[in-house]
Amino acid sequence: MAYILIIDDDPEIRQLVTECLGDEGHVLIVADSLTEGRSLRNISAFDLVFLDVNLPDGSGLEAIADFKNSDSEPEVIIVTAEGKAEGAKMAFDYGAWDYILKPFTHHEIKLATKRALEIRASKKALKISSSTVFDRAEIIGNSPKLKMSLNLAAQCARSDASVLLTGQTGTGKELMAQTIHKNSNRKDGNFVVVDCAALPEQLVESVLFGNIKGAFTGADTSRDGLVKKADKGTLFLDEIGELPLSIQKKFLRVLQERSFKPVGGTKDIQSDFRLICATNRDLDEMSENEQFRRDLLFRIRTFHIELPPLCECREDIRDLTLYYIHRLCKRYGYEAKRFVPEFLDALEAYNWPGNIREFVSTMEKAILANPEAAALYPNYLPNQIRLEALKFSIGNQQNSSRPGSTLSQTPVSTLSIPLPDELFSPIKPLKQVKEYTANVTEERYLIELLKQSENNLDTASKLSCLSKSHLYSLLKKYSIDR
């Protein structure tokens, strides 16, 4: 028996799903809005949630992570009339189990339910059988996308299968590889890093596989290669997309046989290693262009973990800020510093093209900008970050001059702010008039922002340079219903 929540504003759909599963022995609870669904989630632990996309008070797609991250961690199945590939991709990115189109058959609902509950049962069994807790080490944050990557990493750590880590530069691929190694049964072995982009082409084979004395000019002694040093441990090939094709062929044999010949050698040497690779390049595209061997790609991608960029995990910026302030202050022997709210606002408004690597460097510069200061202020940040924070204050004016924008087509008269007469009472201070005017302006800006972004919070966040969490709080402040 499972507890199943059905969230759909169409009573016929709720009735149909209930009829499909009514004879399966499950406990079925229905809701007609996200608000009601969230309330029910807080008072009951669900195993499975059927979730519509277009609901009267929000998008089901944007709520997937909210339900997935609740205490009971239910599986989520999207049921929608929108057959858009973008919607399906977003659903799967946020961890939905299935994406079912309306109209659907009884068989589709029953089969999806059966499969989702089977995988849920296997996850529970895996948690119970696991004797150790996954140690995430220095990976900071709890955003939905980061948690998905960590869940996959925990799964990888329990086996010796090859792992491919992909993501933008600076997203922490080497740190994730180290974390997988430290949680595996090879944690007592070496973690050997190979930067494929820095290997001299003429010495790649020698560095990887070693050489015997006299194998080439300058080979005065025999040397073990990095593959041998990774025996009983983990071999991490960073930027594997830069590995020359000639070496790719030889390395494929090493993966298949777990043996190799050093340069100039005649005998095979064994090495029992676990392989983790990383790249910021599209290896599928490279293989289509014959720049990367497809057979090697299949061998290194048993598990595939894509690390999200920091701009998609803005919820983590506060935790990252606290962590690195403590860590960097301790490194330099400073007293722990606090930060003013505007400092965090500036960090959350920036898009971080360099990801975590850029973030850490920025925090270090901010702390060193004034070692004696007890608090961190926005003026300790680089100019480009401060400018992003300022865009919100001037964004309304910029949008009004942009061709084709909603605001540019709005007559000035409709944006006038009516002030109630009681505000001008002699006993009312001018400050109160100013605060009222600012609040009305901010509320109208948010309404126009949602119109311009078609109620898409990701788009609204980018247009306004506000973090999604900050945007949520502002919408709640003014009771703006999307």
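All figures in this text were calculated on a predicted structure; none of them were measured in a lab. Numbering follows the first chain given and starts at 1. Take the two forms, superpose them, and find the largest set of C-alpha atoms that agree within 1.5 Å; that set is the rigid core. First, how it differs from the form predicted in complex with its partner chain.
- Relative to the superposed rigid core, the position of the CA of residue 286 differs between these two forms by less than 2 Å.
- The Cα shift for residue 340 between these two forms, taken after rigid core superposition, is smaller than 2 angstroms.
- Residue displacement note: residue 241 has its CA displaced by under 2 Å between these two forms (rigid core superposed).
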The other form holds:
Amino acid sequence: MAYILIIDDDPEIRQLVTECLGDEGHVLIVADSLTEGRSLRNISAFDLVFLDVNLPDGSGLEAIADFKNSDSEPEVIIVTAEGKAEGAKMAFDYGAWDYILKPFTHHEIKLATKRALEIRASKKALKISSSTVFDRAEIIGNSPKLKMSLNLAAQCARSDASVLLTGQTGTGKELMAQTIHKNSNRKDGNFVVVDCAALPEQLVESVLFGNIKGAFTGADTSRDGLVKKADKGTLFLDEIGELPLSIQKKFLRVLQERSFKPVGGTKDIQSDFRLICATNRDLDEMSENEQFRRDLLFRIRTFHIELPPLCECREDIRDLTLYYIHRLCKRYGYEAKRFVPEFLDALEAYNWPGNIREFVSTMEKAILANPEAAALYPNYLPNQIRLEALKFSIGNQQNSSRPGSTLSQTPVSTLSIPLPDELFSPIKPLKQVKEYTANVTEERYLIELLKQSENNLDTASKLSCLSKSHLYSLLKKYSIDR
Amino acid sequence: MEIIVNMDEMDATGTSLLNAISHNIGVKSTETFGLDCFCKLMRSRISSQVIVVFLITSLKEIEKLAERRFYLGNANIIIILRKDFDALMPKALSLRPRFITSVNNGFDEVCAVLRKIILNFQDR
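What would the structure be for the form predicted in complex with its partner chain, given that what you showed me was the form predicted on its own?
In what comes next, the whole complex appears, and the chain from above leads the way.
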């Protein structure tokens, strides 16, 4: 719900905007002059202001900055009957979010409102995250889902509470755990990783808690456990779902009492550690099936961060590409390589089941595919990725898995591709047929994209996950007029 | 899944380790001597699933390895410290090994961990 102020001297316009947004659950307040608008602004915090240009007591354009600089820093949308380019320029120069011409449709008002409130929400999120000093180290990206995880990680870093990191394999759980540790007041202590999946059951206990010399066959020396090594630092239990039930019970006691006995020992040893756990398994389900102790689950899940899969953060792929090209080229001693837009398109179209881990190794392969090349091309990518990109471009099921995509609503019939006989008599190389279908699909896709985004390039760019410059070049390539 | 064993130079301990792996796991590991040689090999193992066993003698070695941590990618790391276990272990932990042990504990545990990692990989 947002607080919206509508300043217009025309009662019909006020009525129309109110009608448009009335069913959206916002609080709408109207004013018929700048003076009244300013008075209302002084007593209430607005998220958005609809501002007419010609008002009886002044110009709305000149009042934009005044409203923008108020405490709540609302977004401003100019509504005017005068469609002058200078007016629009002035509005944007003063910081207006949008410029709507009268007469307008309900859809225009709703869309502009939605966008303005979205940008406001992201500004707020950015403000919260930037107000927190949190070094995100190698965690790249600014997608909303990743930012949510980072904000939560920043909260975790400020406390000593246990954290459970969940997410698909390759989403960077260990990196996130390490980042929390490095941002915590335990950063000078050890960050101790215990990979519960890698340890055989008979070894887990002595690795965690240590053992006394002679405690079992083969225990020729005494050794400290990793729990002790994590004293004043962070203990990271990776794949905690693999921890044997017998050890779960012992570990619960350690969490309760912060002390433990080494295998074969009689004396309690203290350890003051912070616990971070990670798993890609469903611990709730495991707990219901009595494979994981519920009491331990409660203990380890004070904070819970679910790391998003890469396919839900497609907007981060560009930043990731730039980051890893720079990093990998530096590592291999190459000049930083450029990449053609189609290279990024292919990366953005792929679903990345192996997440960041798969992304990094793909980038590495692409860079090493032709060390001499100054730029990266799609043919340096594994066939599987290029194939997925092609599938995406012909509107297959990839679209339906894209969050926020409206392409799935496109009737399949509009995407069917008639193949000309020339491609088959005589039969042409597969590459040529593929190129033909890809081009036709690309063109149709763009036409449909513009239709669905109402010729608005910002929206088109968002829906297609293509940069605006790339979108321009594609429109030019197919001579599509907006 | 490939097992790579890195050490400074081949000696009796290194030979015992390689024999233990060969005998217990049933695979012949790849040996590298020195970090440069190791990094060169890793360049040809991009995206491969590897387990790297480091036989480490000194703090300097750990520091050099930490500088080149990026070369290790997603490799599963096992560290065997030849000496000064208590002094070297905190630094060795920064390499985020899957398992860390002392040469004094023998190689049975190392082999058990190797077996488990390989088994997990095969089960995936």
